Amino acid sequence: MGLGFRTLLYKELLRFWKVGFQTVAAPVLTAMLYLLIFSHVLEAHVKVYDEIAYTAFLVPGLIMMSVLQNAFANSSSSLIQSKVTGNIIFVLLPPLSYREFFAAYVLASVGRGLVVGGGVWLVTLWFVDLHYSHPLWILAFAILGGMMMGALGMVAGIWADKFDQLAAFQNFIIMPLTFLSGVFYSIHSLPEFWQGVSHWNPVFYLIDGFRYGFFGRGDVSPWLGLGVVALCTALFSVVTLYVLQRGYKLRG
């Protein structure tokens, strides 16, 4: 990877770290209010793997939630406020392989999720003991489902022409996929129709090995859930190669 690259990088690095109070603070504090208000209103009622109380089971799926849905605004936000204000331009112009473009934009979404993960990690150990099992699970689905919001944030970013079409990718896609993944509930609390449903979404499979990684437990095998989210992350970045190169809406 040459200069340009390096430099779009930092740019893009540059451009979530320098408004941080937006872009990291903001939804460190959201996912604050999910755990005081869940926890509060739950705890006594709910049971997960019978010896892990509910607020502990509850902090990683916040962790991993803030991690995807952080990494996908940045890369979508980032290219969609280039295209409406007519600065992309000046990212096409230097002599960047569509190669370079990509990993610059994916990397920078991975660093955001993760500061934003660890903020909010960081918030939640004043209110409980997280054991960490396998601490490796939980870097690389961390990584992995940045990689593959990352991914996914850029072809909505491209596809996208003004705010209001992000913003219903981000309603109708993003938002369900995160929410109904099992972020506040084991999905063996579900019917079993709706338990079949869970494990069609990839999501499910980041946040049930996320969790994993903390407790040694979860609903499916990690092996199964890497295979998935790694396959799901070479799609989303095979389709993301593509577009670029082709200069779907971004060349004139």
Second form
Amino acid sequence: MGLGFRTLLYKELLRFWKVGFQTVAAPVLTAMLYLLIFSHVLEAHVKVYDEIAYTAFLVPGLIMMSVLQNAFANSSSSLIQSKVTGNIIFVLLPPLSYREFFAAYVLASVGRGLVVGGGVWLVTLWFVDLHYSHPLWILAFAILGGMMMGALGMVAGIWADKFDQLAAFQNFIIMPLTFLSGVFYSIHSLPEFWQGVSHWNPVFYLIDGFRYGFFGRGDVSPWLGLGVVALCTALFSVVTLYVLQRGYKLRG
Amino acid sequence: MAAAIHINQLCKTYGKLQALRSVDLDIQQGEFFGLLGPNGAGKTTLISTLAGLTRADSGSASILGFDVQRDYREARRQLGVVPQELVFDPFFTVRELLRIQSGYFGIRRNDDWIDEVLANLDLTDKADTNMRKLSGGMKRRVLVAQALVHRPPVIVLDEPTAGVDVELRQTLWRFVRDLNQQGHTVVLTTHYLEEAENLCGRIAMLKQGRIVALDTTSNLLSQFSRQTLKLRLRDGAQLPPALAARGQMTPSGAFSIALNDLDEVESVLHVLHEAGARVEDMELAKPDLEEVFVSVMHEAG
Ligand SMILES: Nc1ncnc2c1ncn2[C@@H]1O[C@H](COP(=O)(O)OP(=O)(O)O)[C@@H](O)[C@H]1O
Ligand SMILES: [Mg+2]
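Can you give me the structure for the form predicted in complex with the partner chain, which would complement the form predicted alone we have just seen?
The next block holds the full complex; its first chain is the one shown before.
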């Protein structure tokens, strides 16, 4: 991919970095609040997998949740802002191919996800001692999760005409998927029915696989998780690429 | 030599509204071309189709021989568009924006040209100012600069002077004229018909998605608009009967007489002299584009 792609990626990274207080510091703070409240309330009562303290269990979930939500927020909010203000034309007029367009937005989402996730991780170092059983799994799920949500964010950002529509997408799809994925609990503690439901949630596999990288154990095999997540990422990517190629909404 | 812009039977509808009805148009390289028409005529839609911002329902368009759909990357490299809407990216300074825009076109280290464009648009001292701190006129200049970062051979300006002060207009036209003289093709839409008359070699007039007039500016002027003789007679005298049918009285009590050619001035004066009417004041009004525009739009129904 050429200079056009690299420039768009750079611009998308610079865009969130310039308002880092809002795009990085704020979500890190949010994750910290979750950590303080939930660990305070539940630490004494909950042990997961028998030997792991609840706070240690919670931290990877929070990191991953931050990666996912921020990856989604980055591509979706960039697109909707550009559409609403009209400055989307600056990226529509140049000779960028739709593949370059896609790759730049998704990678910038991964970048934002990793920066925020990394921020949460750094701050939580003060609170817990984490193990890193399989660093490659950690990295693989973080990156793949960022890609998946970055692509989904593109679909949402292209589809939505107004900020409220995007907010609805976020509140009614992204939030339930992340909160019902086992960020705050192991799904083994759920009734059987809800365990079954969780297995239809791709975010569950992301959280579980990510956690596997830390503790060396999870609710399902990380390979299964990788397969599911890769499939979902591929699906969202194909949809986004198709939409971009057809010019849906962006090139009326 | 490929046409700078070639448009073939282009149609576009928005719901029930036909924004473009089979538009055919060729603009040659090096032209300074005017695209005129009332609001809603379809000028912006036509430009958006050329730029790939809108997809036509049928028909085709190409820039310097590159189809805007099939060879979109090459076509877009040839084209610089100054959009009608005053849009801007609030995250960046002027220079950052222009560097980024250069990068999108695959151009690195473009600062020499960026500086030249900034200087020509009187923007040099705003180079490091954030976009959101600029006035409307300044933002408009940046839009022009953004359209030019890749030195496009074909430049399209969609109402670049709407709501813009005189100074910017003059700066802008000087620069665009220079670019045209260096060989760039320029297409312009404007509501200031005087501007179009002074700048454009050829003009197309659009109404309800159709081209209703297309000719050189001088042909349009001579074809549609006759010269008029405006005169005022001493003591409030009326026109003599021989002229009464041709003359129209203006509200101020003067008369205007349409002439088919300038030689008629003599015969009109002769008739007045014979009738004993004495001319107090007289003026020859040249045809202007506004009259042409009004009569074309009227005739096109
Ligand atoms: N995105 C759009 N959706 C619906 N109608 C549109 C859209 N863009 C333009 N139109 C309509 O198409 C017609 C032509 O508009 P436009 O090309 O902007 O005219 P002009 O630039 O000559 O003023 C107008 O009636 C306008 O309302
Ligand atoms: Mg317009």
